Each structure stands twice: as structure tokens, then as C-alpha cells.
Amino acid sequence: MRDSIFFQLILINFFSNFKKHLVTILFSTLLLFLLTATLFISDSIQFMLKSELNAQSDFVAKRVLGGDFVPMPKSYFEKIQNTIGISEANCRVIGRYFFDKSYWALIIGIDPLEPQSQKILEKILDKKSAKALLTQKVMLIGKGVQEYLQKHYFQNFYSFFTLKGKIIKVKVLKMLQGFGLNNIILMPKNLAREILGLLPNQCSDVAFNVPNKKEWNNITNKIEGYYFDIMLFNKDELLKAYSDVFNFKGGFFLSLYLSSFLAFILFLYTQYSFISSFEKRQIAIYRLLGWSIKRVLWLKLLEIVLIIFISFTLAFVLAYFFVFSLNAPILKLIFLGSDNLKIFSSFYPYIDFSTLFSIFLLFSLGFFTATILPLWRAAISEAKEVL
């Protein structure tokens, strides 16, 4: 019973003293709000990057020909798909294709009896629309892609260019959906050589695996003493360069954040500093009616947690809501920037709940800080004097 009433004073304060609260909340969620949607952006990303890259082969090997990347021999592949160590190797056909000067497509041909074509193929078309990738000029195409042909009045087709002059119609097949995708076109691969321009014995590009990740050094050195005019990537270099440069934008970002809490924290000291008589009288009755100051304290102080609670779960809410409903709009900029914008669709809702709790921890022990020690002078304050 006693608990139940304890508990009623904690709502009647803090109603009593809503319009000092109603401002600490404002100004919580929004500084809560902006540094959890900036979390949520970086995780949503890089959880997205893992997954994708995580799909991908092992190891890309491009030509590199005056600094540029070039189409390379097939002999090129015969050679590294002989090489021992190596596996599942893919003569690629991937170039980008360029509608007009503003907006581009990534055009990837795929061959439904290579095994790697199949694993992708397998999860996003049935049989009918696998075989139909055999015998018609079909395509299947990203979000971004559909978007920009009904725009210009292409529905359900599309008339590609080729470099020698050709005009060549490909039929929709299927809109694709996932990080990565948005502005991909997948075509049966001689398709997708005639349309891009490249020579029967010519690739774009190598893609292999590598099963013993220990001989990794040793394929790198063995493939680029093959060839001096070849580089090669690996999954784990891409990962990495791709972290070091959400980390240093979501790093940026937060040293700003640092020096706004900071400044938060000071004008929350401030506001409880000057404690209104209101509130004191409030203290002092309690003090006359028998309460020891820790008791008084734990008042207050649970009073501060019902406002850090609700300024959380706002902040939450509107974050979720913002990012992964919203598409995190002018924010994503930041993690993306415009040039990206155009293979990125949406946000995936991976959330780290770890770094949800830091967040709430870091941000609880800040707000303790700074009105902790004008509650506690409150609280000693002579109940006789302050009536």
C-alpha cells in the first residue's frame, strides 16, 4: 500500500511540474532522437554491406589498362581457373549502361547453368522464369531502374543501344528487391556482352573463390605475378574500406553529438538549479511529515527516470520511424551521399541492441550527473525556513 502511494506521488509531481519536464523531454528526445537514427543508419549499413559482400566471391580480378578498368582475354581466365587453390571461377560480363547522362544502370550477365548464376537465380525466380532466360531477351531489374523507364514511359520493355548502332528490345521479367539492387539489370550474358560491347572471347572481369582463406597471400601473389596489368580485390579489403568509412562519418558525427550532450548537461544543471518555491515547499512538506533526505532523494530521482524513460521511448519511435519507414531523408546523405543514392533502395531494420543500451546508459548517467546535486541541496534545505 505504501508503495502504491509512493509511487501516485511520483505521477503527482511530476504532472505538477509538467511544463519544466515537458522541455527537458523536447530537448532529450530530439538530441536522443538524432544520435539513434545516426546508429541505426551506420548498423542498418554496414549489417547490409556484410550480408551482401558475405555473398559475393572471394576475389575479383580486374585489367587495369593506363589507370582505367578494361575488358579482359578469356585466356586471362583460362589461366586463373587452372590455378590450383582456386574454385568456382567466373568469366564475368558486368558494365554500366548509361541511359543518359544523369542516370545509370549496372547491366550483369547471368548464365543459368553456371553455378553461381544458379544460387542467385534459384532464390528470386521459379522455373519458368529461369528457362525463359535461356531462349528470350529478358531482363530482371531493380527498383530504381523501374522507376526511371515508366518515368519515360517504357513499361513493361526497354530498347538498349548498342556501341555498333543496334537497337536491341528486352522484355521485364521480374523487379528485383534487396540492398545493392536498386539500380541493376540482370540479362542472359550474351545479351548482356552484345549490349555492353564486349568481344565472345573477352570478360569484364575474374570472380573466384579461394576455400582455404590461408592461401589467400599465396593466390594474390601467384595470379598478379601471372599478369602486371592485373589487381585483385578480396571480400575482406572491400569490408574493410567500406567500415573505415562509415566509421569515420558515424565518428564525425559523433564528436559533434559529444559536444551537444555537453552543452545539454550544463543547461540541465542550470534549469535544476533554480529549483521553483514550488517545488520546495513540496520537499519541505515531505521533510515535516517524517521523510529522511534519501527517501526525499529517491523521489526525485525516480521522477527523473519517468523523464528519462519517456525521452527514450520517444526518441526510439521516431528514429525507427524516421529511418526505416521515412528512408532517413537529408540524414542518409551523410553515410551515402548523392552519387549512392543511386544503388541504395531502403534501410534493412537490423537494430544493435548493445549499442541501444550504451546509448541509454551514457545518457542516464549524464542526466544523474547534472541534477543530482541540486536535488540533494533541496533536499537539506531546513523545511522551517523554506515555509
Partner chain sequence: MKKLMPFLLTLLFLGAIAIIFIALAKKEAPITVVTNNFEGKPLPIKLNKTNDTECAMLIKTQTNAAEVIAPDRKTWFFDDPGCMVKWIQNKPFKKKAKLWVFTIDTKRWIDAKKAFYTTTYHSAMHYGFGAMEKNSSKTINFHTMVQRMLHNQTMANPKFRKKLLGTSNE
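Numbering follows the first chain given and starts at 1. In this text, the rigid core denotes the largest set of C-alpha atoms whose superposition between the two forms falls within 1.5 Å. As the structure is a computational prediction, the values presented were derived from the model and not from experiment. What changes on going to the form predicted in complex with its partner chain:
With the core held fixed, the Cα of residue 196 is displaced between the two forms by less than 2 Å. Relative to the superposed core, residue 356 undergoes a Cα shift of 2 Å or more between the two forms. Shown in the overlay between the two forms, fitted on the rigid core, is a CA shift at residue 187 smaller than 2 Å.
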Contents of the next structure:
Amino acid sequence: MRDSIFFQLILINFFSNFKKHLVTILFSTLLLFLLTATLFISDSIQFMLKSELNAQSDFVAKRVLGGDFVPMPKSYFEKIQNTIGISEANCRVIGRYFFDKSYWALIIGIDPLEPQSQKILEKILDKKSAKALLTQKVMLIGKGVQEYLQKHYFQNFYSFFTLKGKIIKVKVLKMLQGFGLNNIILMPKNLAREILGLLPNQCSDVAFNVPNKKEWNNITNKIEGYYFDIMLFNKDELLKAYSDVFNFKGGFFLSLYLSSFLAFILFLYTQYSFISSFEKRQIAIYRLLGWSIKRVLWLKLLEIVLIIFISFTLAFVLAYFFVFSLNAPILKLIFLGSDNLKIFSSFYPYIDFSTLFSIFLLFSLGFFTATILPLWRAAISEAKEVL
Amino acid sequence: MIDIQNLTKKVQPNQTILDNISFRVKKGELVIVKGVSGSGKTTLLSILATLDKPTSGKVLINNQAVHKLPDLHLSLFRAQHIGFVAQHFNLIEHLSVYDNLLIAKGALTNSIKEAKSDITKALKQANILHKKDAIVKNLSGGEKQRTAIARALVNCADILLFDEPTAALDSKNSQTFLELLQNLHKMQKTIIVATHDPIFDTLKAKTFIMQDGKLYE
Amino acid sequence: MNKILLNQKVIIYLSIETLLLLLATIAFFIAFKIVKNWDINSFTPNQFTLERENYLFITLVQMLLFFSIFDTIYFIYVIDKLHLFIPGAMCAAGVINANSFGVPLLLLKLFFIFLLLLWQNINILDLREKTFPYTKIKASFFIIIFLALIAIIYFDINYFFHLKTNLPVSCCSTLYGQLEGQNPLPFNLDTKLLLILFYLLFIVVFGALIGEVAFLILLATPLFLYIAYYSVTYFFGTYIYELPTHKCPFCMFQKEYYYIGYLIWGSLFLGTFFALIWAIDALLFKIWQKKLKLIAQISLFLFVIICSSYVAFYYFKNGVFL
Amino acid sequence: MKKLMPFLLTLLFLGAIAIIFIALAKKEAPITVVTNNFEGKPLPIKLNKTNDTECAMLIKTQTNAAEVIAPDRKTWFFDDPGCMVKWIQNKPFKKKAKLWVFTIDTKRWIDAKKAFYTTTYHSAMHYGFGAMEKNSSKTINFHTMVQRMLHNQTMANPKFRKKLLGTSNE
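Given the form predicted on its own above, produce the structure of the same protein in the form predicted in complex with its partner chain.
Below: every chain and molecule of the assembly, starting with the one above.
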């Protein structure tokens, strides 16, 4: 690179026409920054969702009544549990607890003695907290819950108001760390039943694993045939459903972006169509010295490559800082506006390089398409005209 | 060797700049083309420098019919064989002397290592090595000319063309230029100078006179 | 609105295709003019303009080639990622077979790159000569390329607009798995014969490259490409996935297999394309290009080595064949 | 050596072509379709050598198998009446084609449109339709069978299976 005359001349030309390029770089950096930042956000969310889903159990069986999911009797659980091919079946007690209208957290009842179908729970439960959960009225809470409690002057406990009008005081045992655990409360199963208003012989739903993925279809077929009122959801279906949401949002944003990209292309075209006499003279001198049209054109195109490269690097650094350090103020609202995504507090720095590659491809192609004609027009400047 | 046959150049159908010119220049010859301004000297020179194409006639340089070449090959030919020093030198003013020569070198090669020694050599030949890193804008007229000459020499061109070389120089600098020209002549370069300055009358050279687009010996 | 059309990757892909079409359209107009008016011996201003436009034309097509290669890689990547939205699809195989436009589209895209490479080759030969003898051929040839691009765009639109997200498709195991009793291999070959053919044809192509037997390359290379496709899908693939029942040409593009698919298919196509171009040069233009030959040889060799080494490593590791 | 090489390589290439021809001649491929069935009568199925066109499985028994004979005398084979119904739905010759099933009770080919179907038969693709020549209280007619097949009201649907059987399939 350093031994390349081409490279030297690109730099020389770049700084000669710096004012002109500066405007371009500013615009393209802004545009790329917006796009990169949104893609970072959506990639990061998708990654977080995926890893959260991977930690979930393979299947959840839910009971439907009145068009909504309702608690199911334990007999359902027992029947499912006895099906050959499934493991870690769990009669789950899980549900939303509304602190007030604007804030709710997910209560998950756990029994440390049962096998856990959710891998993440196994990780959280150390010996000490398992013992406490067996014997005391305690809970493990996420960061969001902690913030709520502090705001409302609860210190290390909360008084739950059950659906039957009873008040139950529960001590905070530990804080939960990690994404996806923001608004979660873990507590003993029976306590959770009481707070959520479930009867002792009821489960919210049944979660279980099917280790042999080839059996998934068979098991679904079998268990769905047990009762008319149960539905089975597997991890893959959930993943598809989640992907859809962000697919839509990302795509919508991208469509908006593309219209501004079109404007940018037009801007580039006019920007580079104007060739100053200063620039024209320079090219004429190149031609005088034996540079062919083809060679001049390539030199100019490589200058564009340099501009693209600078804009891209700038945009990448800015977007990374904006999303993963500043937590994407403003832009975050577009993505996390809907409340079902409350579980995230900050973005996990995950970058999908293929998306970066695709932006780079599209952007550079657009850039070249816009500038090739003006550049060519500049490159065919005849030396004799400026002698 | 340059061989021009029946060269005619028209700008518009009725405006003839060069009218049926034929002549030959042998290798290592020094030729002076005299004529008042507007007589077509510059056009003739730019056709010889392969920058312009004739309306009709043949231009053979080193046995290559240059008027037939497409731009890609013509440019390569120009870079390899022709050094052109224009009246206003055509340097890029805001760059250094070195960078100006680098551009010329860039037409043929992409290796800086290769270019560096050639550039130093050419600067030495044109006696401007001491100003290597100076910005062209800050040079005097004579220095600018020497830079332009160095640039013409950097690719080891065998044909050198000068358009009004002394027009912008004072008499002292003009004298220095003559010495330089004689040195180049000794190096067996084919040189063609278009001028109306009588100072060249002192030189021993083949002389043509240009008048209204016609060439007389 | 179709859900697929709102996918980021599909939008980006279709935008890229639009831009490529734009580039190609400009090139097409110049090509048309060149075919009509090009005359290297003429000294009219018209010819000079045409010559200048010729350089624009060349740069445009070179850009088209450059971006088409990345575009095709990106296309494979996109359809691989789309399997999330299509019920039943496990990888690109299901997505590309989701409607009847997918497979022709992919084949067309590969063929398009081959055509562009061939064009670029003629271009190099053309520019080397001082009279630009092939410029008219080049321009006419580009008109064909342009038509191919139009076809690609047509298939693109049809493919993505008809990609249904509510209809289940088959995953690769049913598409490429052996149907009961049915032999999926061409010419009724069994695996043993397929492998014999694979290595035999490789020797023929490779040897023909060394011995510079152009006509043989022209005959044997397409057959080798065909046989190699089946060999990789039905034999070598199973060693990549380490599963005798997993027969799929696309899954190897995924991260689980270290994206090896890009290398395997890339080297195969590069090798066969360059071998063919070399042979065409030799037969048509009587030019023997050392560089092309070398690239073809290295790519093909690399391809066969990678494929074979998967089998060899599996054998060393487990002591048995699948 | 250098002169011999093209010759040798050509020989090798011809060898490759020869292998292809030998392989082509060696064994017959499974049957998926039979042309020129001019009589319009159902053909006997070569068991384990004939593919079901819809689900691509080999047909292992003639009982409850089905055939479609198109107006152009092409014949297709199916191992389950359900497969036949599914396959023919988007074919242009849907109405003109002749449909045949091999009955369970009388063990012979009859017109599928005139046959009756039990709903809980252990059929090849688990749709549950078993072709019968004789009507009974447990059978449905062809039209109902087609409707149920297309509406996913078969034994392959777990909820519907439960309704049909009254209990789970255990």
C-alpha cells in the first residue's frame, strides 16, 4: 500500500478536493450511522431473544378457554409427564403480577427439588438460595423490580396483595443479573400460586423438553390429541414469531431509509457532476502526462472507495458508541416502544457482521452508481483544452 | 524518428489551422519551429505530443502510426516516448515538485520504489534537485520551467517538445535554458521547440518557419 | 403486504439488484451504440465519442461483475436466513424450493457470473490489441448478458413475491434425502460409480489443463460440474455434516459448518468457469492464457482436496466410513 | 509423453461416458408414472417398486392403494386414498380423470367415487380413510371423504383423531 503510487495519488487528490469530499463524507456518515445504529439495535435484540429462547424449555403446553390461556388442572400435567420421550416436565406456576397499572413483573414459581426444564433457572439456583426457597418466604428479583421497590420505599421486601385480598410479605433474597431477567421475580411455587390466585392443584402451564429433536413432531401430535383444549408451543415457533416482529420493524425502517438513500444518490450525482475548472485542469495534466481515460477513471473511482471507507469507519464507530455505550437514546423508542419488550434494559454488544457487509455492499454500489457518470465525464477532459 | 505526411487540421469545416504539412525529424535532431503567435505552432505541437488528432494525414512517431491509436494505447505511448513542456508549464501548483513528478511516473508504474530513483535522476538532469520538496506555487518562473523539464524527462522520453519556452523568462533565465537545451541535445534526445524568440537564432539547428498553417524550411 | 418483502435482507438484496440493473442499462445503451456505429478506422467526432464511451462501458461492466459476485453470495446468504420465516424450512434448500422460481434463479445467477467473466476475458484480449478488434463482439455479447440480467430480475421479483410464509415447505431432508426406493443420482448411478466418475473426470479436466487439450476441457468440464454437484450433495456433504442421512447442498453455508460451503462451491465454480474460459480462448481466439489456467488448476485442486479431506479426516477420527 | 497425453485423456473421458451408459442400462428405476394406459383400467401395482406420487413413499401393499388415470392415459399410483385426493386437487384434469381404489373388504379395484370409506382405518399415511365397496353405518361417501381430507379432518390431526376415537391414540 505504501509503495503504491496510486495510493499516494489518491491521498493527494483526496486532500486537493477536500472541501467537496467533506460534504459528501458528512452526509454519508450521517446516513450510514442511522442505518448501522438501527441494525445494531435490531440485531442485538434478536440475539438477546434468541439466547433467551435457547435457555427456555423446548415445549410449553397451554390450556385455552374463552379465547385466552387459563390455568390447567394437575391431571393434565401428570398425563403429559407420563408420555414416553419427554423429560423435565414441569408444572409451571408463572404469571404477571401487576404492581400497578403501569408496571408488572413476571412471577415464576420454582421448586428447587424438581428438575428444571429451563436451563437458565438451573444456573441461577445455587445451594444457598435453593435452601432458602424451600423453607422461607423469599424471592429473587430482577433489576427492574428492584428499581420499582426502591422507588416505593420497600427495603428488601415487598407486600404482595393477592387476588383474594390477602397481604403477603416476601423478603428479597438476591438480585438477578443478566439480560432477560430484568422484570422477573422468582419465588417458591406454592407462594407464587397464592399470589397469582391459582388453586393448589393447578398449573399455569406445563413446560417440558424433548431431547430428540426428530421426535418433536410425533410428541406434538400425541399430546395435542390428549385434550381438546390444550395447545402446544415449541421453541422454534416462538423464535419465528419473535423474528417476525423485528423483521417488520427493521424492514419498515429500512424502507424509510431507502427513500432517503435515493435522495442521497441524487445529491451525489449533482455533487460530482459539478467539476470545477481547478479539478478539470488537474485531470487535463494527468492526461497530458500519459494517463489514459481508463486509468484516470480508476484513480477517481479509488478516491471514491477511500471516501466510502472513511464514512463507513466513522459511521461504524459512532453507531457502536451510540448503541452500546449510550444505549441508543431516541432510536430505542422506535424499537422498544411496545411494552411486551420491557425485559431489556440495555443492549448486549452483539454485531452481526453479515448485516454490516450487506449495508456496505448496498451503500458502495449506490455510491458508485451515482458517481460513475460524472467521474467519467471528468476523466475524458482533454489535455489540449487547458494548454 | 518523426514522420509527418500531409497533415491537415481543421477546427470548423472552413477554418484550417494546419494545411497539408509534411516533414521528417531524425532521431537526436534539434528542430526549431518559428512563427508569430496564432500561426498554428501550438496545434502542431499538440498533435506531435499525441494530445490532438489530425483531421487528415499521417503522423508516424518511432514507426508507430499514432493518429490511429485508441486512447488507451496512445496514452501509454505518450507516457513512454513524449515529454511535453507547455508554455505555462502545466504544473499542479499546490503540490510539491516531487509529487508533480510522481504523477508523471504514475502513468507507467505503480511502484514508488521504482519511481524514486528515476525522479531524483530527472531532477538532477534538470538542475532542480535542491527544490525537490518545495511547493510549485512558491517557485520562480525559471524553477517552474526546470520542474516541467524534469517531469518531461522522468519517464526517459526520447522526444521532447517545447512550446514557447522563453516567453515567461527574463534574459538571464533564457540563457540558462539554452544551456540546458544543448545538454539535452547532447543526450541524443529528439527536440522540437516552437518559438518566436530570436534568441534561438544563435543555436545550430534545423529551422522551420510556420505561417498561416503552412510550414516552410 | 408480503412479510418477506419487509425483511431487511430482502429489501437490501432487491435494492442491490435494482442498482445493478441501472448500471447495466447505461452499459446496454452504450453497447447498442457501439454495435451500430463502431468503426475503429473512422476519424469522425462520432467515433471519438464512442471510443470515450467505450471506457465507461468497460468500467460499468467490470463493476457489474464485481458486484454480481458479491450479490450472488449475498443472495445465498439471504435465502439461508429466510428459513426462519418459512414454516418447515431448515435451511436455504427449503426456501429456494419454496416456489418454482428459486432454482432457476440461482442457476441463472451463476450462469450470469460465468457470462460476465467470459466478457471480461474478451475485454482483456480486446484492450491488449491496438486496434480493439473484439469491441463489436464484446458489445453484442453484452446485449445477451443484459437480457440474462432482465431474466434474473424477472425471476427475482416472481420469486420473492411468491414466497409464501404460510405454506409449509419441505426441509432439505425430504428434498435431497433419498426418496424411498428412488435413486436421486443422475444416470442411475450408485455412490461408488459416482465417486469413480468424480475422480475420473477431475483427472481428465486437470490433465487436459496441464496438457492444454482445449476441446476436451470444453466437453469434460460441464460434465464434471454436474457430477461434482451430486457428489458434494450426496456423498461429501454427509461427511461435512457427519450424518449419513443429511444430504443438502445448502446447510454447509451455515455457521455450524464454518461456512465451508462458500469455499467448496466457490472453488468449484471458479475452477470450472476459468477452465471453460481458458478453453474458449484457446479454441476461438487461439490465445493460451497461463494465468487463467493456473487459477483454474489451483481452484479445482483445492476443491477436490477439501472434499476428499473431509472423508479422510472422518475416517482417521472414527476408523470407519459413514 | 506430451503427444500421448491428449489421447490418453480423451480415452479416460470416453471411459467416463461409458460408465454413465453402463449405469443407465444396469437397473430400472422405481415406477412413478405409467403412460399409454389405453384401456383405462387400473394396473396391478408392482409392490415395493412403485412410488406414491404425492408422498414419494414406496407402495407396500395393494390394499387401500389408489390410482389416477388421466385423460391422456397416464397412470399415477398412491398408497393412501388421502394422498390421491391431495395430489389431484390442483390438476387441470381433476374432473375428467378416472380414480380407482383397491377395496379392503372385497379386495378389488373399484371406482373411487363410488366407494365408501371408513374413517379410522390404519392407512399408509395415517389419514384414516379405508376404502370399502359396501356401505355401512361407519363409512362416509367419497364426497365427504374429499371434504374431510381437504379440511384436515383426518386421523392425522390430533384433535380430530381424539374426536373420532373418543380417547387418545394410546
